[in-house]
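What follows is one chain in structure tokens, specifically the form predicted alone.
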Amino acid sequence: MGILSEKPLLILGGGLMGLAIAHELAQKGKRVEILSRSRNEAAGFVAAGMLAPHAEGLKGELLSLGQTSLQRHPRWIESIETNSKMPCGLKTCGILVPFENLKDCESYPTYKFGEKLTRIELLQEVPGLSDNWKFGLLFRQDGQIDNRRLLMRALEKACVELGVHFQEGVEVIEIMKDSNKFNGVKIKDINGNINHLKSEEAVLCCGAWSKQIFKTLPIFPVKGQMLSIQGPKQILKRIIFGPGIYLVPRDDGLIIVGATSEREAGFQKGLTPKGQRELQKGIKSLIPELNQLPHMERWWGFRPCTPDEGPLLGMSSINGLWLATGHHRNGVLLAAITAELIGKSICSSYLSKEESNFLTQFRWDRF
């Protein structure tokens, strides 16, 4: 086994969270290296890009974390666009949540943050909405970002411009430590060579695969299948977030349809007839006529989930190894606040009382 002597700060995982944190740390002057087995596997390329703490009905500290991140997104995106000279597709389009009856509407966890709509008002917002839906909540403050086509590429470019180094096709196979202090990782490169890459600090953000590297983390994969359909521009002006199904319209008329939630699938790759039927049924339940539009693409991915569906943030049980993983459905939403919290922690910058509380609430050992 060879020894590589250089000691950058390592980012373990080249997905959205890894790129966001690398970008944050590079802006603060850190020398950063991203280790990634395959960036195209990352959930950031798979997700629909909703910024929806209210429409998703988040609760408690996770809602607070999501609301704070939503507020910080414009500034975060501005920094990425400035460094990359590329657009990210941030859009506060509002998200509509339909309900079959008034009781369900008024008992929604985030009811007080929304604008209640009647059936007539629903149809004004979404012509063609199925007859099942009698009431709705409009969360004007929620929105979206084009993560799949724009954000991920802009983040990659911004990181390159700031001097971040990438190692693609590298598998982290073991965390190395001396006593309880992190001192690097054992890696296998694309040629099968094993090396010990030394470092004094790292951030683990391997998403659904994090537990394969750090066995004690309470993370498991939840598979999701998705598809896209092509409509005319402005066929939908808002995101529609229904039970188990959502429709996310992009500016060019593309509509992202998602997503199944398959907790028993493990890391089983590929599309399934059952999952695709579920998406088709979901489209029909919301706006039946959309099923007549041409299908453009189908894909799947794995969400990193924890027992309470909240992320793992901050220092791990190993001194020098930080965690930013387990974001489940809310990775795109929480990327801004996660990058800021981890960046400030590593650089020993001032943390507000709220920020310190988030790091306490989402510690890895809270279970």
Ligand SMILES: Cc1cc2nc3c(=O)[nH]c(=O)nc-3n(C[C@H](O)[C@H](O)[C@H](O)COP(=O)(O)OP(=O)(O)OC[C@H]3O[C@@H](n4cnc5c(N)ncnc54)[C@H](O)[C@@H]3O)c2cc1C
Contents of the next structure:
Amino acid sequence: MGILSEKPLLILGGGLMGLAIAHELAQKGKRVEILSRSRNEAAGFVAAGMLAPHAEGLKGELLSLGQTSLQRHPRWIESIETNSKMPCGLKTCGILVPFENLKDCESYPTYKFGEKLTRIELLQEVPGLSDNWKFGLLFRQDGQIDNRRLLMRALEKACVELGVHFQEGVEVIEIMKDSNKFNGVKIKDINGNINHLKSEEAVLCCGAWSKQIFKTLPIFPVKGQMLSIQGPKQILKRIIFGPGIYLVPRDDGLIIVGATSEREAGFQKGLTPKGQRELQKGIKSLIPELNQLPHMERWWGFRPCTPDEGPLLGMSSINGLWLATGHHRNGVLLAAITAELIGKSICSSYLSKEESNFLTQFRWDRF
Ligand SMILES: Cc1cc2nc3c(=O)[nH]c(=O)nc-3n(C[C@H](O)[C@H](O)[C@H](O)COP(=O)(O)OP(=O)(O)OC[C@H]3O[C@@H](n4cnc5c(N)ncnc54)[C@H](O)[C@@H]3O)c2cc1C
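Swap state to the form predicted together with the ligand from the form predicted alone:
Once more the chain from above appears, this time first in line as the rest of the complex follows.
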């Protein structure tokens, strides 16, 4: 069979993981088709874009996965920027985590990776930081990426440049198999027509909605509400990551404020007064003066969460159907390593011992 008659590998879901994996596979010469229900609902367009394995206080294998991904970001972003000819806004700006007392600071799970700051040093870093915060940990190695305005768009463009085929507005309604071997999907197109799209291989990247088409996956949504405020340029030089609240300064003075974490909300859409009040209160608890700045935008989205908050990576129980989902609150951070692990697995490329270990640790059936 010639290359052109070969059925494309299907990417189910065109959010952050779908785009990252499509890009990786297209670079490796695979024919790829993305089936995307709605670009707008993707958490990739919602996230604050922090690259924060240390500031988030990750532990165990998830910390190792996050640290490895962080190291791979510069090379990963370079490939996207080269293929798209667009910038992505990667910045190792450092993240500061403030604490009310020394005990909390010294017992933080990633304490040993940070630089301990006193109140005086904290104020030098963040003038105007509220009196509650007496100590801090500075993680210089953590950073951010402008996912909403730059990375997602650059990934889309890079995929198109590499010949990835897009079907936007197409919903996967059923996964088809023949004796436990994946053989395509049933889709509903934008006109309501239902078709069977045949393929021998696919990657399931439906984020928080993954369980709707693969019932046994332990994935559930965790809603997050956000807002942004406009400050002068350089108003904050680093990200401030407080308990339940963070401030992510972009180069143009826009500050992304996040985020609520609402497990009980399910897939309930929209902003709520309670959620927005929580963000406002959070800003006041960190830097009260910032509440005087104009609010620019408010938005929300759904994180794909699993029982241990780690992703599901690798082959599913259906032969030929790969999984890349469940990245919860660290999907932007983990996109680089996810694309690499899934890309190498599908193309049967060499996996290092560490990479094979990640695929074992983050199997879908580990629970
Ligand atoms: C408020 C908030 C803040 C966050 N902040 C950060 C952060 O600072 N740093 C970080 O690393 N991570 C952060 N994240 C997490 C990150 O955004 C997610 O982990 C990541 O976007 C998950 O990518 P995904 O591709 O799995 O899902 P998504 O990006 O949500 O994409 C899933 C896509 O699948 C499509 N889809 C669903 N069902 C179907 C179907 N049946 N057929 C076809 N298509 C379908 C959807 O339309 C959607 O476009 C945040 C998330 C939220 C919500």
